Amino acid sequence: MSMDYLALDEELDPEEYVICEYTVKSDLDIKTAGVRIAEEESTGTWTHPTTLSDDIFQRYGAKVTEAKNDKVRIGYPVIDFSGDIGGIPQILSIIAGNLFGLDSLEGVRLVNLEMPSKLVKNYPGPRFGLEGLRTILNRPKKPLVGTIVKPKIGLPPKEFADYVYQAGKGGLTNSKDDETLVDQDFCPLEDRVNCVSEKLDLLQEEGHQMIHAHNISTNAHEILDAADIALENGARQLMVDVLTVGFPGLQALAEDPSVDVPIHVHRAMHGAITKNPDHGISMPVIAKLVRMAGGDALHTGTYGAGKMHADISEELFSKEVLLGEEHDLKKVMPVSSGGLHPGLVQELMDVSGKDVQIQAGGGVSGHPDGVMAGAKALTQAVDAVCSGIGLREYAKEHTELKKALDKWM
């Protein structure tokens, strides 16, 4: 009988397999630790099980085909994943399962995934995408300007609607929720979302386009009654946090054809599985999944210009997942958000491009004049980078933008 999970440099059909690229940290050689993986994540276990047949083990034992410096290249059977049920908490059991806790490995982290068409082709995708929602809100080229709602809980309806239609008067096109605020008894959905949509139609009605993203972020078997609630009550976007609630809940919503306006997806909790370089899950890893459950919109990092940790190089791949060619999917609108100021905007666009939603909550509620000066200031600083203008030079006719420089800069 002959298990050798090694295929050193086979070439494996990208049909016919799931491909991960893992990085390892550990005392084994390199391919002894790549056999590690293989075997736990598909037919193996500590010892030699006498139920496992050479045929099981043909058909469905992964395959090591890299095993090189600290890189393991593996492919998984594509018949691995099937089935009715299972969908992307079954892909993520076995390609990012167990191997985490493996004793023998100090540290290991999934870096890349390719998935075959015919296993894509079982998702929803992005509904809308990033062209969906420029064609929203009538910006075709320029980046998207946003703000959070700030503090993130605290504001009753009334005055968080406040602060996003003076983030509108201001000149911003995105607005939302952020991650920790649901349904609390200070500020519930139902009430929240009332006082924002008539605020977005009096912008509407005043000649400006603009859409509030609410968190719904809850319960699997509630999810789609809180998106019921929100989009009853007028929402122009829903907002989940994607590694709280489940990818089940994010592809349940874009599934659901009563699901009619875009979905904002957060990224919460992400630095656990993301942060250690030597453990975990990328970030590339996790954008491919939300694009293929249906987000139409991912935070994906302030490429070094904000307050949150950064592998630049790791944000630019998830950029490339999310605006790439992937299987006929829609491409998704990449997020900047955490820390962002107006003179952050030159040092984002210059490497994220104009494909880029760029998120500031305290770089518009902090200004010293208020929202509305904040939001202007936001929207002078990305006018200004579109026009090949200097931020110093631009802001000489723009005091907002010049007050937030003096302030941030």
Contents of the next structure:
There are 2 protein chains.
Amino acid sequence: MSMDYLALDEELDPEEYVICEYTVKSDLDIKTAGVRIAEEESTGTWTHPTTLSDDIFQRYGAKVTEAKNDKVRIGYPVIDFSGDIGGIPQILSIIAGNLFGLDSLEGVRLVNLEMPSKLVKNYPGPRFGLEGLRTILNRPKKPLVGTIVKPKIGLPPKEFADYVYQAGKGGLTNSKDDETLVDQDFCPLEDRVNCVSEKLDLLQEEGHQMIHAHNISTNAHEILDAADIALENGARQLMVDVLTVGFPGLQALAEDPSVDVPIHVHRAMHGAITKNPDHGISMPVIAKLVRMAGGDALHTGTYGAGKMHADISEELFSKEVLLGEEHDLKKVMPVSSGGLHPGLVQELMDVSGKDVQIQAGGGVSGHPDGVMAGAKALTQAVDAVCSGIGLREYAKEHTELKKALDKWM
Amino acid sequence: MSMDYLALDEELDPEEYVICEYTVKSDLDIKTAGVRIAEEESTGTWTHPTTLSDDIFQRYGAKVTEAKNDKVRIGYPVIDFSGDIGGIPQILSIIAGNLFGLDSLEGVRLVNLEMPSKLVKNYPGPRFGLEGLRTILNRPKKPLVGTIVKPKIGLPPKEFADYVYQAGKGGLTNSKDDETLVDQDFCPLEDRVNCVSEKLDLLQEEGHQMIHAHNISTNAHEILDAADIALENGARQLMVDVLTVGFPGLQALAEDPSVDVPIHVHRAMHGAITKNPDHGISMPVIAKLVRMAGGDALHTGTYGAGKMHADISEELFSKEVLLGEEHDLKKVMPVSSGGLHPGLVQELMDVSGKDVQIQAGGGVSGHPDGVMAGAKALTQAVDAVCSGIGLREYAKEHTELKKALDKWM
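The structure above corresponds to the form predicted alone; please give the structure of the form predicted together with a further copy of the same chain next.
To see the whole picture, the full complex is given below, headed by that same chain.
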């Protein structure tokens, strides 16, 4: 067969190919492994189809342009992604589809993705992004400070909104629903948004700007209806779980002109796909797709602080994906969340810098003196680090921070 | 803290709890590991929130009812899943969400799921299912025999439809788009459906009943429009990639009264979630959710035959999930696909039995004499096994089968 998917060292035009990097764990030599992926995901299969002409191979076949150590670089012709129907589901079906099931590859991980501008322009990108969030919150430089209302489920709407109010009085700029709360009988979306909006109005009257991300993760064909309910009741931010809902749900929100508030993107279930270092899809690739699909803020990790598993180099790469140049897309606010508390803020900000939303749920509501004190402690910790003052030093004159450090450090 | 998520040996009412089984790989003892999951996914977090009352814990907290060896069984109160907004995304956010990212668990795998009837009744289930497919195809007992049009991408609509026609002339009952083909410029959905429908009409006139599954995987808020295009042009079956699109896309199709054809469910990307035996979500759990969401046929594997990775015991369990009693939901046709050819049919059917759709792409189009001969060879292989005759024996009087066996065995 003259059809060779290997094109080592060929320079591909980045406007004509979707270029992916994979790491592979396999008994096959790395070139063969690359070819297995390229053929499976473009014009080939395990045996030569009599219906595959040389012309079709030349036009639509993928190319393996690098195959060294455990890494392959594969270019998929942009025409393979053409047409009006498909979207991110189709992109995933090609670059992250059947290949994960191939028996000949023990593990394969999609670690990077470069998209041609002509494809990216079909996607909305963030409407607000990092700068938009800073403008809304009137907080130009310091990290945003947020909380997740805890317990995750169980609070009725009034108590829920009171939590938000306490957090705002403590100085937080952001709060959010947890990922398992949507519209349960004990806290229906409509009532919850109503109660929270009232408290956010009150905070505004009192001179403090704050937004809350309401979780409307649901069936994607119904997500715009859920957004309507939230927006009609005064929602200032929406939250969507991009992996359980699917990218299309996020994109539908971002593309709808009536959704005139920022979208906070949670990533429940990502660990099923991202955690195994030898297999799956890396978080930076998911982050690129979220930025294309229109997320304004995205959970990307805590750089090893907190309760969640972290691959630091991937988390740094995710940060770069959200904050670096990426076609003409606005920057996305990275969200650090998961087991954080005031005592971890220095360690976190040493890596994150100031372009980050620092969120604590238990690390606010678990404060010995309650939510407002917890919110103050978190705000104080961020102020301390922004002023270059040590946390313990700052705590001498800030009792809320002191109590938090005493409990958790 | 008096709040104890451990309730070992407590009998949970299966109508009041969503019950999940997980296997865990962790340095923690198995009871503690179970509690970590139960608290993270219901009312707790890494520290005790001051806002968590005993009443909330009692009502909404999850319960660990078994914790032995590497396995835990956890019940989530059904009220945690209540409300009109949420759907399968919310189910996943609870039972398969953050837990995968917990740093304290090296690996965690969701291996089984039992849903209360009162939740299942909110989902459409299959409209046609296994029996419906058999009725449409007038094939009451033997396995359905199918092909995937190859190459995956590149054939223009007329040649594509000719492939389908050849396959039908060779006796196949089913054909389908491959997962990477949707609406590309070289083979737009509308033209493709039109050309294929013409050929299926012709086959019908000639006395052969066949359907083709058209891939309309796309943004879930646009999938009904894509279905309209396909149905208006005569589509007899639709295909959706449930993991790249998200479950809501499948459910939207299944719930729409205008979609009056069976839905073939592909599972591209599943390997990213299912392949690691210590982590992720097992295929039987995905299969249960597909049955709820309304898939009529689902890829579940080839029991070790072919090119795709297989965990045989999980594949057998998937088969049971699709064909066994599951509330009042119709049975789903299991689809075996991926590197199959006529020589593997005996080995496959020894495990699958006759309630299966056997599909070969390369194993049809790679036949030395082309697609029609390949289709005949596959049909002959199935006929042989159904008649209890050995493949080599049957091949003596069936040259197409003989050539296939000579090439691939």
